[in-house]
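What follows is one chain in structure tokens, specifically the form predicted alone.
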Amino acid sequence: MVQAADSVAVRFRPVAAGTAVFSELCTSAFRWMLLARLLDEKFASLYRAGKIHGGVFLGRGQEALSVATALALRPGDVFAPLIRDAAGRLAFGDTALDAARTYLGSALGPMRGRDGNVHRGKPREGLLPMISHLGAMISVVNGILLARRLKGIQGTVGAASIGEGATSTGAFHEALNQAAIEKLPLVLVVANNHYAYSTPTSRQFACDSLVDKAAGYGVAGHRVDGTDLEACLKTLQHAADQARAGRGPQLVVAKLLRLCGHGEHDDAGYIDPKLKTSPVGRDCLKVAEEFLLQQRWADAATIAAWRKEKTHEVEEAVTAAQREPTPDPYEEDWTALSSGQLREGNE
């Protein structure tokens, strides 16, 4: 049986369904979606028991599409990940602790206390704050690329994750045409999970698949199951290496389901039944347990190991972050960039 090892290696290998190298990256991605998913529901119990001020956004259901998406990145690259991208985020290189630190309103965080709690980044390791849900950070993305093309730095790779409800905005527009006109390195990921909020796709977008709109800006497209963590696997590495390899942007879109509420104010019934008990209602994480356990690649005793582990971890960094100091506002400087040497009026 192969052991997962938590890192960034298996970026750099084929994917290759059957061989030891893609047991390899699935059982790490299994481990970074179940240290997602404790996280989250740690989060979502200290919301409750009002321990946390301001929103808290689930990314139940979208886990394995989230790291699939980041496991496709090699470092050098770009990743813009959304509220629902605990996973990816984790899987680039963000910790437990940083975002216990920021939901709890930490000092010694990477917001140091202050703004909202999804929008912590680390744009220096290619991990960008996110500015909006509605499609803006694809332009952000899109900048950096140009500007590394500018500077003669090649085979790097920009994503940038997006809602379906995102596609409907102007900003999505702009963007990826910007980005096919220049054959930009871009990989745009859809989680289109059938609600924008509330909003139905019905009342979204009239065509038959997010996808089709690829051919409307000359890009590639890509459809794939986002509750099957083999499918998105290999979907979100092709798509990445068709980029790196100066095929321009690509468009994969996945159909999955929000199995919790926007965020854990909302109820979400508007949902309709009848999706939750569809195909796409199912969860990724049972489903990839299930492949796991299918291919012999984890046992249910390797599995219960897995998730023990891993709850101690959010444990440990909920605990250290409940214990660090929140900013003083007499004290904390209150400068817009995170080095003082960059702020207004300095030379």
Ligand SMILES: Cc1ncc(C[n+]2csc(CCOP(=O)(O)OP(=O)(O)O)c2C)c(N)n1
Contents of the next structure:
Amino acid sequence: MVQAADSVAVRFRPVAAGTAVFSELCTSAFRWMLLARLLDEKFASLYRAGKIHGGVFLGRGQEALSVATALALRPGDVFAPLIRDAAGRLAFGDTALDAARTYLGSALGPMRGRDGNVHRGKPREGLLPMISHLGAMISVVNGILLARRLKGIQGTVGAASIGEGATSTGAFHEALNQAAIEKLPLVLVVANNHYAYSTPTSRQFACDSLVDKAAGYGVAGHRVDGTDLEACLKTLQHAADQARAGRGPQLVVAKLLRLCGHGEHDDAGYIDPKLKTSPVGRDCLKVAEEFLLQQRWADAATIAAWRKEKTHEVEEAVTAAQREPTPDPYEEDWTALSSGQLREGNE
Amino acid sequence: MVQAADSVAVRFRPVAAGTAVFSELCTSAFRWMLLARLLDEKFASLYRAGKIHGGVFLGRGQEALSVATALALRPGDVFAPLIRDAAGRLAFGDTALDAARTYLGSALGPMRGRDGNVHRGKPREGLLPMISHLGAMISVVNGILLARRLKGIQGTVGAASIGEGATSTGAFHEALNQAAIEKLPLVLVVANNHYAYSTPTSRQFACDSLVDKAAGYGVAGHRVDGTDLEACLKTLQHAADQARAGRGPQLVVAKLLRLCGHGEHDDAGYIDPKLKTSPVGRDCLKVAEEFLLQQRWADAATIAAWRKEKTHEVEEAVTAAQREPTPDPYEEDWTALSSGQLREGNE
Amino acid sequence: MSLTYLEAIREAQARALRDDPRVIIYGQDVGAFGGAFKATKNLAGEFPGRVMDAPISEDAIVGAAIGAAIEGMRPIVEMQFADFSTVGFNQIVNQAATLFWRTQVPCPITVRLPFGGTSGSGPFHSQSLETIYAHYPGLVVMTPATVEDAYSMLLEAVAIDDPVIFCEHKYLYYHLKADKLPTEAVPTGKARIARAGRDLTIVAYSAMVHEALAVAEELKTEGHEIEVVDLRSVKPLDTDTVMASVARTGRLLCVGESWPWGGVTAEVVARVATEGFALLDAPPMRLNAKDTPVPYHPNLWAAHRPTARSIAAAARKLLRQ
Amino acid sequence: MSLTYLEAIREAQARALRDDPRVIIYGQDVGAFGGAFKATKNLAGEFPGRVMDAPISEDAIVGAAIGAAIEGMRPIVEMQFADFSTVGFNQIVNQAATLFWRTQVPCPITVRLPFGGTSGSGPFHSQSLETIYAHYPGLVVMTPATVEDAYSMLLEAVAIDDPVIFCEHKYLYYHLKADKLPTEAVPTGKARIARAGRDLTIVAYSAMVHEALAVAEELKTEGHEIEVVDLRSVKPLDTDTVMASVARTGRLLCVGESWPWGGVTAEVVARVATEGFALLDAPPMRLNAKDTPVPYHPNLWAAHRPTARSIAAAARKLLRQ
Ligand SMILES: Cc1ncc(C[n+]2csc(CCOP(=O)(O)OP(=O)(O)O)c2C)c(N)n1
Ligand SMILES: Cc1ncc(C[n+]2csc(CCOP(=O)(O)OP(=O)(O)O)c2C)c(N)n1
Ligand SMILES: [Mg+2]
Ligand SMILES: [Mg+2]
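If the one shown is the form predicted alone, what is the structure of the form predicted together with the named molecule?
Once more the chain from above appears, this time first in line as the rest of the complex follows.
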């Protein structure tokens, strides 16, 4: 067993524990979804108003799956979100303020104006900052899990999100295979939203279901209706439990639809209207709301109050971020190296 | 349908047709195997004598699978062999002379001393010259098959060889998925010889059998005993027929053992002795010889005569190659570009 | 009629598809959608079966293009952003670039790289990668700076028997316009005097040509005649034209948008210093982006890459020497 | 006791594993087998669980190393040959190299690249890739030329908080020997005067240092005092030491084994030309490999890369100017 000199893996904010009563988990999940949706909508409106530099990428329609992934995790776990993971990020411990700071380029945000939109993260706190190259984060999660094992830390789970399009990358394949060989507690969540940008699944893969891939890697496979919060919470919880119990990587494949463009510049005119009216086209937030009402875990007034509260939270975050300083090129430390003595002045 | 200006795909030497009587196919296959084995042994002895620059990589123990792959192909088909494919290359139309020229660096060989050992090929004749990066040849085969389809050429099959270790590459994954999406007539032959250099399969993959991967790509899977020529011929013929009939990519997984080092510099001390004495450790050449004898398709005298004939062929090829000029740096055209007008003199 | 740099790229592809049945296009979202930047708009409809959507598999995309080229086709690959070509890198530099040298069979593929910085795009959608491709033998690396060159050089890229890395600058996509498409062009491998002058040579390529031209205009008011050389392709690099210009002006400033270590500016300055030392009346100068990833925020981005302002400052300094 | 360059690399890893529990090694065949070149011989046995065989997955190998580094480890990755790092390229240049800049969390990984030409190895087992890595911000690129540096710089590479590309030359593996391991070393980023002289500076790195030293020895008999600067690391590049040497000699010849376009020689010559123009008594010169893949045949290989012979010819020419 290896003892690392500095132990770094302390989660910065606890999420709802996996042991919570299911009703509480559901309502908590719903509230994160609501916050994510409202935050996304705010970014979209800022984008339309020309207030955001660069693109805006939303998780509309994917909040249930995303939040379920994060809520299956515990303090100390690791999460590598992707572009549609507004809800999961928040539930994992990211803040609306840091989201707003990153989109608005605040010098006080975690990326300090260096990186934008969905590329934020705090690696030391288990929240990995995605690079854009699809598939590239999964092996990084593997490395953290491997290191934990070497350090004798037990019970960590690492989750990584990916779209169905990214299953075509070599990086996805190498990483899932690596996790399988090492029997790592990786939960790899594939959101099959039927499109990769404009590309339909028929141009992306030829297997019946992406879950058919699991056997080829020797990992467990799970499928879930990504529009159904209840199903997502249960499936992800189960997958995380299995991983935590030492049963190796878990491949979770969810079916759903992105209810927005690839980015806010895209009207998504290519989406098959039939899909929109089919069950995968349901809005998971509405489905979750109806479920809560039906279960009587919340009434309409409560939900309205939550909405108001979250709207307020979003407004506050954005207002605060907008008041913050933007980065100053003259103050900027123009180096990519951490070792001061190795910096060159060359331009 | 696209008409390409220059049609290039003419095979340079016909192989035994798929329709031959099976006994003829078997004896023909055996003779290629014998030639390959003797040629390999000659290279090994030249290597030990210090007559070869660089490494020597043999196909010992893998001749049955390799030759079966090539013999399932027809004139006009495409073959991307790898390092263990001495037998398949020869059966496909490569010559012992070109093999010797490449190993010995003759200026008259297909690689003109620029590339060596197993890296030879003649792309215009359907024999692809491997680059070393594992997995990289498969998508090139796909591209040829795609182009054939665009040109309206029907009935082409493309075969690519790969070791079990190379199934861990992103290139393998992307290419097999691409072939599946395009439903290309690709026969992808995985020689699971239980080691990638020194690395055992337990450090390479975690699925039960590599054939389990087929479903995850939506392609047909076949398994075969790679030490059994009869089984190899039948399985590969079947796979090629299926591909040719438009049933998409065929993944063939063979079990066998490499009966030599990774290269001739390697004593393969890491190979589990139990594997050597197990059925996968059988020498396919001996198995094939016994099969021929038992079927009475050849008698011992005939086989001895073949051996003599092939030994002679090998000696002639090597002697000829050794007499040929080596490349002359002063005559060498030091450019990597084909467009004369774009060459720079810069050094 | 007025055409943007982006539209010229679309038109060149339309013409290549029309004129040559061997041409195909392969890349993510290039089909019915017309590409992330609409560089292949309507082409899938106009040329059925020849403009194909690819999976997110850059390695296999390039590999398949190479195979198709071996089979006599003329594939154009669109990378969604130049930055993503790093996952198709191996096939480009080790398979495409070595094929002719190894086998005498040419590999006429064109890899289109939408590259370069735009405000707000950040470290993974802004990279300038001409340097890493130009370093490898066997590749032609084009960096058109004008609408006309975007059009005619892309046609040349498709016609050339060697693999071409076609670096098309995203900043120029909408910023540049021309009245009509050219009917003839300077051959590939030849640089262009974008503006004649006698006091100082600024060597640039792609988007930086326009910054350099703005500087020339500005410094004219200060009484200086700046010559601007547009390299057009960085490999081959037209040393002759650069040298002839430096022979006229005696002063060299080379500007590139990529990172400072070992890029085009190093190569140009090194060539002039080694082969044209006596032509120089003052030390040559170079200006590159800063040695960090490309920042997202406009404030930082504007300071990261060379601009007319920083180029003018360098030019003034050099003119004083 | 006598140690080869290769053994020094093995010893440095053994010591790093011994001294620092955070160090792990990951790569193909590095475990029980001890690596393709035996650079990790016996280490898996001596440090159970910390020297791990990897699948043939260069992308995931580097990715996992980055993850382990985030978690506080100090991973050493062995690429079986530098040439294969092109399939792990993206993780190196876009994930490892950007991590600190983006997040302030350092990424202390060491990627060992057995690189450079040896006779008979051919285009895919001979490449010199320092240029493509040095071009990217966020990486340190080491190129040790001696047994002592192979040892001490590898230890430094592991200790440094930034990702290090450790280019270890396969030709030097067995050709170089030293009596003992060093107990101290010049800091990273500092070049070394490998031989003092006053007539001409040859700047080189890695295997080319020894060709340059042979030339210095040879030209001594002709009455010339050649100074040889060993860069040690090409990024950071110690311009100060180079400049000081050129100030002494007035003449610069820079030699590299990689391809001619935009490599170390371009960067060194460009820096000297721009910052030390007045120091030069003659035009600087550069010598690189030829602009083709590395040929397999010894006849061609010997003509492809610079050798003492071609360097001596260049040096004589320069001394006459
Ligand atoms: C390696 C790589 N190639 C291309 C891209 C450009 N790109 C960004 S998102 C995207 C589509 C992703 O589709 P999918 O994985 O299904 O995720 P979704 O957007 O549907 O959530 C593409 C092609 C990229 N980011 N990385
Ligand atoms: C991408 C890549 N990484 C590493 C290597 C080095 N290498 C050459 S052969 C080999 C082992 C191959 O094993 P396998 O695929 O099982 O084929 P086998 O040698 O057993 O026939 C390795 C690791 C390589 N050629 N390409
Ligand atoms: Mg998708
Ligand atoms: Mg194997």
